[in-house]
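Below, in structure tokens: the form predicted alone, a single chain.
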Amino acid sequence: MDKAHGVDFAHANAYYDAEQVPRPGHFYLPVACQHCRDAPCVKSCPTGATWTEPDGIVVVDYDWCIGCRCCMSSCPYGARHFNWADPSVPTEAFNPDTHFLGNRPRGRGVVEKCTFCIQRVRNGRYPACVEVCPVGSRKFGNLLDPASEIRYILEHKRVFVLKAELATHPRFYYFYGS
């Protein structure tokens, strides 16, 4: 149990089990790549296909990935997923504006993850999940900018990181309350 927050993540059900969502008395916590400062996935990749960019985004070069899944087994957040299928994007839905480390189609046999929509943030936009969140509960910003919204949240809201005891030092924060 997370003693600081009164939440028992160790016994949480990661699956919906076909239940109606939302269900009274339950809460739902999205878990994506935590973009750790001390990322176990980076350390475990035998080919160097995963690394941390200077701005903190943990990326994957899908041409270097051999699909060994070492990064999956080392990620304590379950944020990596093996791609079992060939890409099947209809021609009319294919976005020709792709980024090598971001939104390009990934082939079968590689491990993929959230990239904080690197193709968007490098152009001054928010990740898609932040932009489309209907209630504005997802935030993204420059942690080094003392005037940024994300810094305000970190300094004035109740904030926690998942599995802080593992010392991976995530750059993904959860905040709640007023």
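Rigid core here is just the name for the largest C-alpha set that superposes within 1.5 Å across the two forms. Keep in mind the model is a prediction, meaning the values are calculated, not measured. Residue numbers count along the first chain shown, from 1. First, how it differs from the form predicted together with its partner chain.
- Lys43 is not among the residues whose C-alpha shifts by 2 Å or more between the two forms once the rigid core is aligned; its shift stays under 2 Å.
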Given for the second form:
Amino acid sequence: MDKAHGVDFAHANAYYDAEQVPRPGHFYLPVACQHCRDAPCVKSCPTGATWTEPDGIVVVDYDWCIGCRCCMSSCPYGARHFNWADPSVPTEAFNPDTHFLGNRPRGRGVVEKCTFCIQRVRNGRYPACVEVCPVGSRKFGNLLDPASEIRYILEHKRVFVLKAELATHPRFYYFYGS
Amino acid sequence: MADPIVVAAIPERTMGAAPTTAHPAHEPRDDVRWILGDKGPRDITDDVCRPLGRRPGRGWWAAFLVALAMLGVGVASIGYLFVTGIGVWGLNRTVGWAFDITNFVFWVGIGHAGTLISAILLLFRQKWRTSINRSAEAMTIFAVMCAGIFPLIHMGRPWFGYWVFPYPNTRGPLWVNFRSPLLWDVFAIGTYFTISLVFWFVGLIPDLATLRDRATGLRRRVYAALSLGWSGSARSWKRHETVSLLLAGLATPLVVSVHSVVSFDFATSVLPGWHATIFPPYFVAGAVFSGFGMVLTLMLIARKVMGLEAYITKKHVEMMCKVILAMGAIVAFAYATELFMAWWSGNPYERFAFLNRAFGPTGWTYWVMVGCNVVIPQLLWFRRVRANLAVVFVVTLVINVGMWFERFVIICTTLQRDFLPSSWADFSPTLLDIGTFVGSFGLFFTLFLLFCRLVPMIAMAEVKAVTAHQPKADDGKGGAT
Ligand code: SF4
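Could you give the coordinates for the form predicted together with its partner chain, as opposed to the form predicted alone above?
Now the complete complex, all chains and molecules, led by this one.
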């Protein structure tokens, strides 16, 4: 997105060209699952295969999902992905350390989404994206802990949520670094 | 064993229900002569049953083979789909619903006319319904069957489709989510199908008994079993009338509810172009519009092929055209209201959604929809047009096309352009999409052609009650009002 325009989807480039990153005068706005407090996907799932965990993570049980894609149609953030084909991870590349609601292989015909790396965060680690971000632009923490970094950001920075007008009340916030 | 004429004569007495009817006269009024010629009960039985007794003609076989071939294409497409996964359709991450749900809504819509004609018009005591209700109801049932296929096969894992039914199970905490509109669909369509089927069957019983009395051999035994020992006694008729009225009462709210619930699939989401309170009435009107279109299309063919011109008269066509016109007006009004809401609400998303519908990458579909559903049906204002069956036939075909496109526009163009430009994507159907769609038509026509051959297309007992030939109508027991 153009810094001059600010957060303006209508004039942003939808495509990420890795060759040109970072481009001067521009910024990036990644959109993953927003883990909404009032998640449209949870409401629309007929089988109850997707729900909000007590700690706020919206999860999918890949065994329960029938692949009706109601959740995909209702998600305003395009955060959910359908598995069109069977997983094709070679056995040696397979990570045996999985979580039932997280990084285990998803079969053909089910929907998946960002789980805030539930297999990591439940063990006290950061989600992979937070850990890997070279400039530390992603933060993760416990909103209920007044001493957490995330609370500091929410209280001291300019913060917004995506498409606030849709009243989905995301748990994913965007903040301006400066 | 009842003589068919006896079966026929009794409804004149019992159909009429309460003597406190709004119409003063017992004798048929001239302006309600719905059946041409002086047809007595025996003529009616003969006329309606004649095509069933004959061997099917070449035309029927040709149509049946075409329908079967289409069905075969559908079965093959669905088989391939099951084996390979729904990726064989043109869907993508953004457009997660396209032909599948479009066809679903289209077929549910087609299924609307039958119950409207048989239930609501029965309650309104519209006599013209008698000639067309049987086949319209059959179409309802077949269309709902076609519709029911799509939500099932559109699932990523259709073999678990039964998980949407809330029944005690051993799957631990797996239980349906009653907040999901898809679940409401399951109930709405399931109830609608059940009631329509029962209603249709109950209406068929006296006619099946007539067929039983005319048939011999195996046919006779089958019809005897199906007619549930119908004796044609006054008591049977009374029960029959009561059940019909009760079922009509049950079916009437369903006509409205089923497509309202289908519209909730969209209206309860947050997407612009879907999230609108006008959706339920808009969908119901559209469904009746398309349903009547389809009924009329097939009826015009059937009356010709089966020689039923005396029963499905120009007057019937005229009445149906008027219903189409009225429903078309509501649909057009809904289109206009949507545009107005998009503009007046000041909601940039809504505005964009509608501009995109009309001028976006698949904008042509919007104009096909407007042309077919708003512009061309206006021809039906003219009496001369309504009297020209060839033109009416073309108009109804156009309406069928238009209503399919309406659903496509609502579903596909909305999904193509959602809130985040980064996830915008276009949809183009694959051969498998088209094959499945063709297959649904194959199923519909196969069933309809079988229906034309196996059961009387016209509700004989009911038609006998409205024919001008009423030798015993003035017996002081009330007309068939
Ligand atoms: S695709 Fe799966 S998670 Fe999404 S609504 Fe359907 S069953 Fe639920």
